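Take a look at this single chain, the form predicted alone, given in structure tokens.
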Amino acid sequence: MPTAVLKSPPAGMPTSIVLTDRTRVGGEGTVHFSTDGKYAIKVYHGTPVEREKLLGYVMTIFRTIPRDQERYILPPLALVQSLNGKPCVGFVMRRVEDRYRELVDFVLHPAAAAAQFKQGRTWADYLKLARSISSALVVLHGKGCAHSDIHFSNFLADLRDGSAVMLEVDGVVVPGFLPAQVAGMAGFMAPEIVHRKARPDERTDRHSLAVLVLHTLLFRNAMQPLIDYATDPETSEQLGWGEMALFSEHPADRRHRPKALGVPLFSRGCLSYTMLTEELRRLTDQAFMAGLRVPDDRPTSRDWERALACAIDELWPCTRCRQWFPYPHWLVPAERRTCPFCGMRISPPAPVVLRLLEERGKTGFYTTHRRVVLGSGFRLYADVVDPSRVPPPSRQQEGHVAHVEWDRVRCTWRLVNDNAGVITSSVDGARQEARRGSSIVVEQGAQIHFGPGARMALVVQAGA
């Protein structure tokens, strides 16, 4: 079997690795896989000495990253000296389990998502995927790097747990230090790269990330040109993605608007970004309108990561198609609130909707962008009331402080204290208190306190 010899491997890594006969050939090189399933080795075509020097820089950058961030990227771990006795240029990286597939297989178009829905997956799984993608960029950008080639074929994903891993980390960009190896993929590149041939950097990454996040959530490219700008197809494409780039749901310009926008997905419709949470809609506007021509105004990867993490607390299940989607509490009257997948009207009672507030020194509480939607049996997790936290990638080990129950006799929601010290609620001078095991009535406009130092919740909807 083929064997790769490593050059000065770090402690804990073997000096040579036995490889299987399985390979994956790409434009830059060939990827081999170790027989023990632990490693993958990328060997570049030819012997580009300058590439080996760049790899050394990349390894230095990612030599120490927090353990919880290792899951999102595949940085070079060591250089390859030879393959089957022949000198070569390459590197070894951690191997991703076979359960991962290219992200493009899940998000290319609605039919790809529909196939997953038939297997029991839901839109909530795609929300987790989008978060993982953002987290990968947080790792890179936190190290002062840019990726320059963000698209749905450079991520491996497992939809079952919503995890994603970024590929091609060996080609990261550091302005003035590590040059870009590629400009990016058509459809994901920032307009200034297409139009003005600008160099990829962290700001162009922000545009690509926004496109990929929306593609993952809506199963379409939200910047797709839908008209011709020139008789020559190539020129038309360059104009559509570059100089004439336009958000498909721009409120004042409908040139690129899909015909079936807003029609339920399962009726061959097209998901609109208006189905997203308030914070995700705000970031989309910031990325594709305010920041489309002003790169500094684009949301950061951390902005997306936080908004996607918190969006999990606004999901609601459809009683007909069983899909989960952000509960559209902002639509009035309530009869307008329907499932974006099958069109089913959301039946009463309406869920509890909380707006979270945080303490600011001695000046009281201030409003955050976070909302929490609670229905019968829904849990209020500890990370929701802790002002230092956002929802973790998985809540399997996360404790909860309370849950909500529907009181059929009084036709009201009740918040049951499961693990908090004392929960208090006040509205119009009336006060309620719930110790462990007891509950309070959830009333519109009530302020709910979970104890010293915790977030406060304002009840903006209490059923109808």
The other form holds:
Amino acid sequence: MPTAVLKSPPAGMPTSIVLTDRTRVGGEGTVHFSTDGKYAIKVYHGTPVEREKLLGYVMTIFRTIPRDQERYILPPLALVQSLNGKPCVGFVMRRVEDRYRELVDFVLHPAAAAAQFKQGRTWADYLKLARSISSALVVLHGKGCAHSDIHFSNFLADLRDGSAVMLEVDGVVVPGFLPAQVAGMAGFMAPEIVHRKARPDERTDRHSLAVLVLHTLLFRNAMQPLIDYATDPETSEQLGWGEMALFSEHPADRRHRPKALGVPLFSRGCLSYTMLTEELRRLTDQAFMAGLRVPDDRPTSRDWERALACAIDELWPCTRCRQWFPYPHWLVPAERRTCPFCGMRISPPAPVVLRLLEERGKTGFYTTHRRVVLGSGFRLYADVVDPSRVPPPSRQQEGHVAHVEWDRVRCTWRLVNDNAGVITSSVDGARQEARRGSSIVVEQGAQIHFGPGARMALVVQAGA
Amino acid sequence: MTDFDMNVTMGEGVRRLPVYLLLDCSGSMGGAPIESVKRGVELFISEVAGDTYARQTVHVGVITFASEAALVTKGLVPFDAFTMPTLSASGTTALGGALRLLRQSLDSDLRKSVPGGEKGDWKPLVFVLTDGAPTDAWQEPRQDLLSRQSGKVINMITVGCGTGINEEQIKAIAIGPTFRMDATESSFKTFFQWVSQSVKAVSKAVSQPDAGQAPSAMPQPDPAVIQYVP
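Compare with the form predicted alone: the form predicted together with its partner chain:
Below, the chain from earlier opens the complete complex, with every other chain and molecule after it.
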């Protein structure tokens, strides 16, 4: 059995690791797996001794990360000093369970996503996946590092719980401190990297992250050039992703606009970013238009993480194809609201749409970007009314303050209080109140209060 | 949802990677060799099918040559539409005819890159497998391929198999690197594994920044089985 010997491993880690015969050969090195299923080790090709010093820095950077962030990345835990008695340069990392697959298998094109949908996965799972990807970058950027090689083969994903793990953390970049080891993958690199005007840093990561998030949500590269810019394909690709980079849904320049854009995905169509929540659309505009050539204007990983987390509250199911998608409350008249997957018009009763407001000092409430879409049996979770929180990655343990029921007699939605406090609703001077177990009628324009210190909700669509 | 009819695409704007297999089906390939080639093509199909990148970009053209040469795929077909061709061995070795068909297909099936137009193709990858000397005129079609100005350059690899190979001659026919191997079942398997690995590596490489270096992304064959002819 092959064996790797570690260099002064931290407490709790063995001094040597027995490996299986299975390996994965990559561009930089070979990854081996321990027989106990706990660890993976990466051994670099050759013996790049200078790499060892850099790994030491990376280990120091990631020695302390909060427990809830550990799952998103695979930092080096200890150096490997020899493999089968031969000196080598490498490191040990946590082993990812076999249930994970490369993200590319799920998101490369609509056919890859359809294969997952056929197994019962939905777009809501992709939304969670996109959030996990952003969270991984939040961890890195929070440490002052950039990844520099963000693309869909550098994430392992499990769509069943929407979790993702970032690979190649050993190659992180800290400007002026840790240099970039790779330039990145075509299609994901920021335009200024493609035409060699910049070196990878956190701002170029922001572009790659936006591409990856949109790829995960739309199953296509939102910056994909659709025309040639030179007779030589290599030169053409360089220009198309670099100097001529252009958002596929640029309102004024339609050169990269897919032919099937906006056609329902399940009719050989192509998803448009206009299906996304208002906040995700705003970030996309910021990343691919305002910030395309102004790196400082690009949204941060934290912006994406937050917007993706909150988008989960705006989903609505299609009664025909059973997909979930952000309810397009912004489309008027309501007849224009259709399922982006199968094209079916959204059938009545229309859901309740709430806009969340937060208290600011003594000056009263101000509106946030957040909306909540509610239908029959939908719960209003405790995190929604807590101004310090965004939806957690999983709500299995999360309590709820209310739920929504359809009132057949009055043909209105009712909000049922499931909490100890009192829920009040007021509109045009009329006031309703509900204690635990009782309910209020959801009325257009009403302000709903969930108690002192809680977020308030404004009913922007009473539904029905 | 599982029973809902999902008519979906592989996306737009992806540059195609044309892959041509020129397979010798002359009489001397009869018996075990042709059976090994069939299994080899099946191996190629299953290997590429398992690779997400390759499956999206690879388009296949198969040209067989015996007394006549034939483009059995009738053109360049998307990988997902490519099915196992019928292969049988008989007759002579019209390699010249195969090169002529390759040129015709390159002229008619390859998409050229025109600035402002829809995306053209990547440089094609061509694998030639033969077990003997050509029985038709190959010099002119070879010269035509070489002097083809209108299209892209190609990456061509020629492998001679079995004892009937004349290294000097195969070197003279080949455009690009030349190899030789024996005609055992395991050698054919190694050859098609190498073809599959090369196609996967190149399809991934064209997704990388320095796409112009695509050929260098190709793995070298196992020298114990497939030897380079200098």
